[in-house]
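Take a look at this single chain in structure tokens; it is the form predicted alone.
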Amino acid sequence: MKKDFVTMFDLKKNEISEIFELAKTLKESQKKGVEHRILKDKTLAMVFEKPSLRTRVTFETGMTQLGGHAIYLAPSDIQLGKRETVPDAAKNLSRWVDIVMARVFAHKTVDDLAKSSSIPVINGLSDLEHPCQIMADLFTVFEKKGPLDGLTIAYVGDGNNVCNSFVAASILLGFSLRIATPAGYEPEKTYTEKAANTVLSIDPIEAVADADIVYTDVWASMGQEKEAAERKKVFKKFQLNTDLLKHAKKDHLVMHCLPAHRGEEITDEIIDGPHSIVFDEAENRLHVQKGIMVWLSQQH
């Protein structure tokens, strides 16, 4: 039976561990120059409604390193739901390729792709979740801090798709999550209602106090450009800067899923400073997504 990775809730705790073990092995192989063509002759279709540096490069490079091939389908190539229905596109792709990764605006699009496809579908980002990002983030935390049990992660900023995936991960893995957002910008309520280890706040200092990890994201995501000026005013006190991070643990680590709007949600001295592991997590998108693709292929 095929498995998809459309939301964090598609995985169980032990399955996340299995993917992390795969990612660790694949990362070590890549660093040592050991060939690992596990997906030889397999093809990944990459469906993009939204452009991205990290998503495209890491999936395409990862598939090449695994011995397979990736096809980039730009917004103008496929036009999901316009040139043909999403289910019809899914049925076509299922006849030609082995895995689909879709980076879309509406979560329903990737959900419908998965429902109509006979091959694994991966959510490369939707308005509801960004599960590949969170998998890479948590793998990075594990590398730097060890087991997630007992750690406190503070998320400061917009309660967006990244934040939603963090909440889902906290439900599955049981780590402590503190979220600080301005009123009206909270994460998805259906997620937070299930999250026993998640605390919501409108005070960034309260969220960051004694935190092991402090995480942020842009205040205005792609598609929210018209709100950017207003959001800058609303989120002003939610910036990751030296003053705020004085409240975190002395050995805290700083994370950002990128791209960063330097001088807005995070200052240069923080993103480039000694506590930042921002570019480590960006690198780990490659290794973890390779793990996800291999793991899904093994289930299929």
Second form
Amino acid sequence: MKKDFVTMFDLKKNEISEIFELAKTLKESQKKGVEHRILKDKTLAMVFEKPSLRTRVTFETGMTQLGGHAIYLAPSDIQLGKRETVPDAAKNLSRWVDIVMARVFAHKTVDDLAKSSSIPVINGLSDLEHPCQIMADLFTVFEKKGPLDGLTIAYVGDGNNVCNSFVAASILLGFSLRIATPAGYEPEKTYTEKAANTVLSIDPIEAVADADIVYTDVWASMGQEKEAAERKKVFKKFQLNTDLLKHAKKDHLVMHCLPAHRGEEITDEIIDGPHSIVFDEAENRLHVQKGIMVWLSQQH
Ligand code: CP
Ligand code: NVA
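Next block: the form predicted together with norvaline (NVA), after the form predicted alone:
Everything in the complex follows now, all chains and molecules, and the chain you saw is the first one.
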């Protein structure tokens, strides 16, 4: 049976470890200039309903480095569900290409794509989840700090798609997560209900106290542009700045999935400061997604 990566819950703990092992090897090969054309002549279709820098470039570059090819399908190209139904698009793509990656608004769209495809489908971000991001982030934490057990990880800001995938990962891997959001902006309830190691709070200082990792994301995600002004007011206290990060451990690390809205959820001095590893995270999108594509191609 083909496997998809539509939500973090598509992976088991040991499968996450297998992908991290692959990513580590692929990263070393890439750094040493060792050829690794494991997906030679394979094609990835990249379907985008929303804009992207990292996801587009890392998937396309990753596929090239693996010896394959990637096709970028812009929002105006496919028009999923408008020009033809999602299942029809899925059935067509399954006849031509080997993997599909889709960035969508409604999570149901990528879910339906996966259900109607005979090839692996990867979620490159939906309104519900951003699982590739969290895979790259956890790989980065592991590189910098070693095993996640015993680390205190704090997420401050909007309980959005990135936060939901973080909660899902904490359920699968068992690490503890402290999440501070304004009331009404918590992550998906059906996820947090299952998350024994997640503590929700409305106090950023409480979440960040003695944390090893402090993570944030934009206050208004793609598709929420109209709410941006209102959200700026609601989230004011949730900014990663010098005052807030004084409460974290001395050797804490700061993470952000990017793109950042500097001066809103994070200040320049924090994102450009010595604790920031945001560009290491961005780099690891490449290596970890190569691991995800290779791993999915090996499942039958
Ligand atoms: N972090 C991330 O997914 O970035 P893009 O929106 O630029 O792809
Ligand atoms: N939460 C953000 C993540 C961007 C990578 C968004 O959905 O726009």
